[in-house]
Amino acid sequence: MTELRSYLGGDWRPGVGDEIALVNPSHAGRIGHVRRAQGLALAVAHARDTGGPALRALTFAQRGRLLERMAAVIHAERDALLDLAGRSGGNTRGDAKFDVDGATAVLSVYAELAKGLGDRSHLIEDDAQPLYHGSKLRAQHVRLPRHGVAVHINAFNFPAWGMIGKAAVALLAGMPVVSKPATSTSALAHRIAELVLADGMLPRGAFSLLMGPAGDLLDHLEPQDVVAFTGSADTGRLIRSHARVLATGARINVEADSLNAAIIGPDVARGTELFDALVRDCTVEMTQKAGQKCTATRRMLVPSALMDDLQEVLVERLDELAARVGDPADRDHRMGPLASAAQLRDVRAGIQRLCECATIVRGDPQRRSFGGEGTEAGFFIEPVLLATTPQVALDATAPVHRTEVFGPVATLLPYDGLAATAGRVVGAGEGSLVSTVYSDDRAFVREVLHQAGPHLGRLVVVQEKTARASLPPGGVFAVANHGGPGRAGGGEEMGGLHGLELYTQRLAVQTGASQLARLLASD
């Protein structure tokens, strides 16, 4: 069976001790495995040391190209890429497209974010500032990149877009990458880096690949690196209290836990463009994926006159659904398994503790048969919608607060339909990634922006006349902000520009006026 080696040190590598199986989730079948890595010391070090200084002396039109060609490398290969992310992450083709075509995306984007920023290789901020009324003396920010290396840990979910998302942020910054995908999911990450470093566009040093346990590698930081972690809260409190983490500074950006919410406003009704455009929405975010995504709706605010209406509706859609979960090798399947058997375990043990506070009106976390032979092995489970009371809305310590369940899972709460309570039951929440506003009420969108808001990392707003073309809140796009405040772990991620905040240090250059023009002109 084929060992999926990590790429450390500017060579493939084989790893050393016990073999970790990587499986189909559809039916368990191996599909390869990989080892621990050794010697991450080196190969840090490596990165830091060959593929900085290569990267920095590189403009940002340079690496910019160096983006572009990494997309056209991966887009080139996409069908195979999408059948490997079926077989190796139980993505159906839709959801595959999800996953590889944002990779893409998100390098498109940066690299034309590139030719913008021209042939320099730092980031000017604002104009330049007298230091007092009169003077000749000038102060002015500019942005250089990190003397350090990017350390990404990425979720299981997204290989391809995660992976790439980050690098191609870090490198158009000119900081080197090391990047380690999550396990179960890492085929997908590993043929991608394959093409990527076969093709030799890339600077040595400057892309390296971990798979398998990330072993020590955080033992090895120094104060110039960067880490960004996508995951469990659980695990982001750890990186971040790491000793190494203390002892040098070095920067974390973490993406965690998030309790997205739809909230629904009162002037939503049955049988308006609106009201369709929630339950397609609500729909797509409970099943695409099988429900693994950190953007996913968890938790839906409805008017208590509203909730009877919203949720026979969605039986009905989920009903559908439902028929059609199974192999996603058989595009008639609609939905997929969760990525792992230690996924189907969790995501049924957070609905048990949801049925604490609430009940299932749609959906049996212990069915077994689905579509596709062999599939009585997988990791499947069909989609589950609970509903729970007005009073457990607003009681902040209830579960449906406090427990994210990374599945096709959602929560129907009634409210009563005023701006204020949508935001306090948002709030319960303690930080999102994304929440959505379905309503034409401009005061009461108005007054949730305020009172949600700053609960969030984004605020999606849809609207009667927009709901046709507006897109489903778990969408994720380069030129907005990724990340959320609390519980979402309090990072920030790409949103244009913004994005490159991360690997680079702000400095503020204090001179006189003509040596400011100059210190700072064009590479």
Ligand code: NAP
The other form holds:
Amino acid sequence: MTELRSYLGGDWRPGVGDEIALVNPSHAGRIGHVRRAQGLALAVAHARDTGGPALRALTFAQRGRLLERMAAVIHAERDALLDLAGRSGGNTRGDAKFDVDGATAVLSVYAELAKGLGDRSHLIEDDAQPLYHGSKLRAQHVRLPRHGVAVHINAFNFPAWGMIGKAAVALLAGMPVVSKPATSTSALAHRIAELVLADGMLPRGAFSLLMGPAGDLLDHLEPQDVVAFTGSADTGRLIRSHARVLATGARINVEADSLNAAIIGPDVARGTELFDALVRDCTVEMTQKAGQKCTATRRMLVPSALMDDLQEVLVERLDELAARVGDPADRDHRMGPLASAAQLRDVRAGIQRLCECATIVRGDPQRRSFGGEGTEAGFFIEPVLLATTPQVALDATAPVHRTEVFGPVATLLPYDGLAATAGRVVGAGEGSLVSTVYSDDRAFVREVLHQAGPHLGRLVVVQEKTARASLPPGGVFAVANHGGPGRAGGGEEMGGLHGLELYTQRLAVQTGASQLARLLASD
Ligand code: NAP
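Structure of the form predicted in complex with the ligand (previous: the form predicted alone):
Below: every chain and molecule of the assembly, starting with the one above.
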């Protein structure tokens, strides 16, 4: 079987030691393997010393053209990549598009933003300000690319979007990238890296790929480096407290767990478009990518009077979907397996934990029979919906506010329909990436914005008039902030030009007004 090699120090290099098998999660058949990489100190130095200067010699407009080319190269292989996402990650075709097209979309958005930044290699943040009233001296803030390497450590659920989304922003900012995909689904990231590197559009050292475990990668950090991590809160804590991270002050961005909520207003009733949008969104969020999305809705806050109606309709929809869970190689299957045996084990354990405070109202976590050949050896689970009580909804110590079950699992939490209560329940999750409010009651929505907003990185508002055209909240668009406080890691990614902040250093330049203007004019 093929070894998927790392691309380090400007070459494809085999690893050493035991083979780590990569399998098709639909039936556990082997598709390749990786091994532990060596020579990470040299690889990181090569990126920093060769890729960094080469990228910084380009203007934003020139770097933007690199992104445009990357998007074109990936898009040209779209069909093959979608197939590979199915084989290596258990993605249905829709799931795979979400990941692969998401990657090209981020590249295109940042390529477009680069045009606006033009022929300069620093960002001007604000107007020059007099140092004090009447002073001829001025201070002005600029941002410059950091002279280090951007180390990207990604989660298993979006091997394409995760890797390319982070790389697009770092490369545009002018930083070289060392990208480490999560091992279980890394075949897709590997193929995309092969395509991009074979095209030769990137300067030498601008992009490296580390396959397999991270090893001693973080031991080689320097103060100008940036680590952008996406994964579990536990690994995030390890990285944040890594001795070299603490010693160097390298910049860290963590995107971790999240207990996203749907907040249903007291005015929502069955038979409205708002209700239909809510059912559509909750079903999509539970089942797209088999619920393995950091932005998936985990907690549904339902006014007590609407509980029976919503539960009945959701159960009906989920029953239909559950009948079509199976190997995504068959396009009739609407939901594929989880990505790995470990994922399946974790999800079953997580459901058990939720059952300490909630009751399963649909789904059998132990179901073994799914569509497709050999799937009894695969990592499938059907959608599981739970429900709890208003008392548990308000109990910040309950597992439903503590446990992120990273699969097709969500819990209905009845509440009194007051915005203040909704804010409290959202806040009990200790920081989330996104929540959605469904309501036409402006006062309710405004209050939710203020009560729940500080616990979130993004708030989606859906109203009756535009319900049909609204999009499920799990979709992350490059123009909007991605990240959240607290449990979600405290990170911030993308958000259009805000995304460049992670990879650039703010500098206040202080001098006379005309000198400032000369210094900061276009390069
Ligand atoms: P994970 O087990 O924490 O792994 C994440 C990444 O960290 C993988 O590349 C992993 O490599 C690597 N890693 C593990 N131990 C490490 C260490 N000691 N030093 C350096 N790197 C290390 O998470 P996962 O299972 O892949 O992803 C699921 C989690 O990610 C969920 O909790 C989900 O909420 C979260 N997530 C968050 C976001 C977000 O944007 N907030 C997005 C997606 C997923 P190996 O695979 O080689 O072990």
